[in-house]
There are 2 protein chains.
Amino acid sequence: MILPEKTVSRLSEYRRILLDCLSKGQTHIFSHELANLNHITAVQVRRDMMLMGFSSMQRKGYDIKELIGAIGSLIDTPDGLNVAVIGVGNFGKAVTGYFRGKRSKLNIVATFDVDSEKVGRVVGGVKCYHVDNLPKLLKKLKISIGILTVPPEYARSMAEILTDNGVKGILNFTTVPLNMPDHVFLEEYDMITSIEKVAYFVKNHGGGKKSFSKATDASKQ
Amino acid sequence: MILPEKTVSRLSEYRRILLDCLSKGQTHIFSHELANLNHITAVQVRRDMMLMGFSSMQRKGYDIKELIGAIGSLIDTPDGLNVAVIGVGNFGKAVTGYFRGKRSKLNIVATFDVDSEKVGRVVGGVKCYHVDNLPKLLKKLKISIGILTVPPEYARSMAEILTDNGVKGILNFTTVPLNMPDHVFLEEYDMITSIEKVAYFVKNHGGGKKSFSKATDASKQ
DNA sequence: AATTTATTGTTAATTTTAGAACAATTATTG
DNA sequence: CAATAATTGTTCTAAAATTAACAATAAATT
Ligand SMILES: NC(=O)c1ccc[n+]([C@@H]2O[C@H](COP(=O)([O-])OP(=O)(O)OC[C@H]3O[C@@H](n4cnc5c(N)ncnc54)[C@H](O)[C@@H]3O)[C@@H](O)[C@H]2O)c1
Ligand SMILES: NC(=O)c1ccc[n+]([C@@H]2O[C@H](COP(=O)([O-])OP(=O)(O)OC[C@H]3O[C@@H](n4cnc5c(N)ncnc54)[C@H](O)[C@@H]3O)[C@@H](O)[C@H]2O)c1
């Protein structure tokens, strides 16, 4: 059974937020902590853990480690995935160190570039390869998720390269638009988007969502 | 009258598009063609140019330069605003250097670090200043948006001096949900929540969305 | 052990977002 | 200039996402 991609992606935060919990020494949360930690109300918490099929103790709140290894048995593949950064200029490199040992289960096992300065040695932590290997290596290394940084006028050939060569998944952060196959998930981020919607908001509203202040179980604790 | 947030993300993505096609020399586009172009249905075009309360010459596809026109007075604000990045190390530079110059309205006049090889000297084509001068600076620069690259454990403290010194809007991007006043629009993002969700419908549907191959308006050209 | 309190799981209602359908309109064609 | 074709604006419908409501349950309190 599918989930809904926003519960998927909250399950993604509701982890991050756990697993700091979990370093605390925390054992058990409720689901209106949980619910406070993310700034979301605690019936959409409890509503995912629904979905999931996940359930508490009643009265005691979520066990957080069991919790933790649920949503990880839900998103996480047992032997990880290998993930392939294409592109580490400014941007591709930056996010290439940032993901290194975030998450054990997905593995940056490749870079790749065009620029001599940067093939064949260590960028982000990771070793760096021409391009021109790129179908090889795709299947070699079985990279199953791609993470698009390049400049926009390669996006779509470098897309083209990736889907022909068994990726399932691409993080597309080029400003080009793609258009994948049926079989291939895409993810399509641009910061430019995130703060121009904050711009119209600034100046439509000086700031600030709708007006939520009504008294529910969210504003507990 | 306040456009719901996808619109908004829309038409961000929409003037993307429609710059580039007037850089072509395209004076028109069909509602289709942009539908196309974005990878979205030419329904759901026409409704947000009906949101927005722009309308076309019938039959001659809407005027591209009108229409760049018509997002800019709801997005921008006639003398721009002025943006601050807080935290200029790997993702900070990156996020810097790919705002500067992108959209003329939106202006980083400053960035700020504590890091005494970054402070005094222009990073990623910014001045950057010593988290110290944060609130002076802020109020002297006239600063209404802020995006928050520091640590994490930094977020807290710095969003709260954002907030205290006339900031109307974050983009946040560290790790940390952060609880903003009811007047500061605040958007969050992160790139981990992104992959995992790839990495989720990787394993549990071989990529792929849904499975949308309806024959409708959004087929044509 | 009865009563109160806190918290969950779930159903029902509401709101938000997207899609389908189609009449109205304007260009194009014969 | 009538008929046809293409495209829009909008209404009506459908689907998705969120929120509210509440019965069920288990702990805590008396
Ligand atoms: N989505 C976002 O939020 C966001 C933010 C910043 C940058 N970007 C995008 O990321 C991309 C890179 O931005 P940047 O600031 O790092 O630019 P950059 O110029 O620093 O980096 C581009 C890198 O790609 C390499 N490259 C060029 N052609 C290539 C090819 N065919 N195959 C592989 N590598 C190739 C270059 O050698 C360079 O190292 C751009 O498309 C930019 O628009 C997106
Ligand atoms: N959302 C995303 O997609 C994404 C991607 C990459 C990084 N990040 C986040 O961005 C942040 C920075 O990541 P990075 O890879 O650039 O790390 P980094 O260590 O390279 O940069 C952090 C910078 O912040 C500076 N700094 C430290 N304390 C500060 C303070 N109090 N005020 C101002 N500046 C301060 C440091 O000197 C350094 O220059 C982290 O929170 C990281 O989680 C988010």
Given for the second form:
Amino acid sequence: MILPEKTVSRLSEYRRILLDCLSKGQTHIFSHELANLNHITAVQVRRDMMLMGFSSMQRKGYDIKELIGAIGSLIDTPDGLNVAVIGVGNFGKAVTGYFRGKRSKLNIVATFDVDSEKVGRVVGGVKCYHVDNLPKLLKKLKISIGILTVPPEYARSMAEILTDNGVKGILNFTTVPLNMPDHVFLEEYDMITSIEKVAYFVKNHGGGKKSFSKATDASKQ
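Moving on from the form predicted together with a further copy of the same chain, please list the structure of the form predicted alone.
Excluded here are partners and other molecules; the one chain stands alone.
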């Protein structure tokens, strides 16, 4: 079963929230509680649970451990996937350091850069290689996902190297829009777009959790 992109995004968000709840000793959660924490409606949560084939205990709500496991069985790859970060500037370092160790089924195994002062060193807990070695190491390290944090002028050439050497998914943090072959899944994140989105809701709703939540509920259906 191939889930819609927005559903997969919500499942990942649910898991992040559930892991936090579990760390605080909580064992069960109701749909309206999960909805409030994710700024969506309880109806949307229940729809997602039905799509997963997951049901709750009526009196206690969803079993958090079981729900985390069910989400993992749907969105994780059993043997895990290897990830590489291309471009180890300040943002690339931050991405590597933040993400490393967060998910057992996604492993950042290498970073790449052209800076000789970074090459050969451990950056964000991961060894940095020269970008000239990218084609060889993509195959050797069985890297399936590439995260692009390079300067804009290098985005397209780096994306081409990734796709030509077996990478099946790219997360693009550059400001350059990419066109990928059909067999490569592309996710593009532009920080300016996100900030402008926040600014729009501040302008039109005066900010605030309730007005933002209502607006995002409509966009996530």
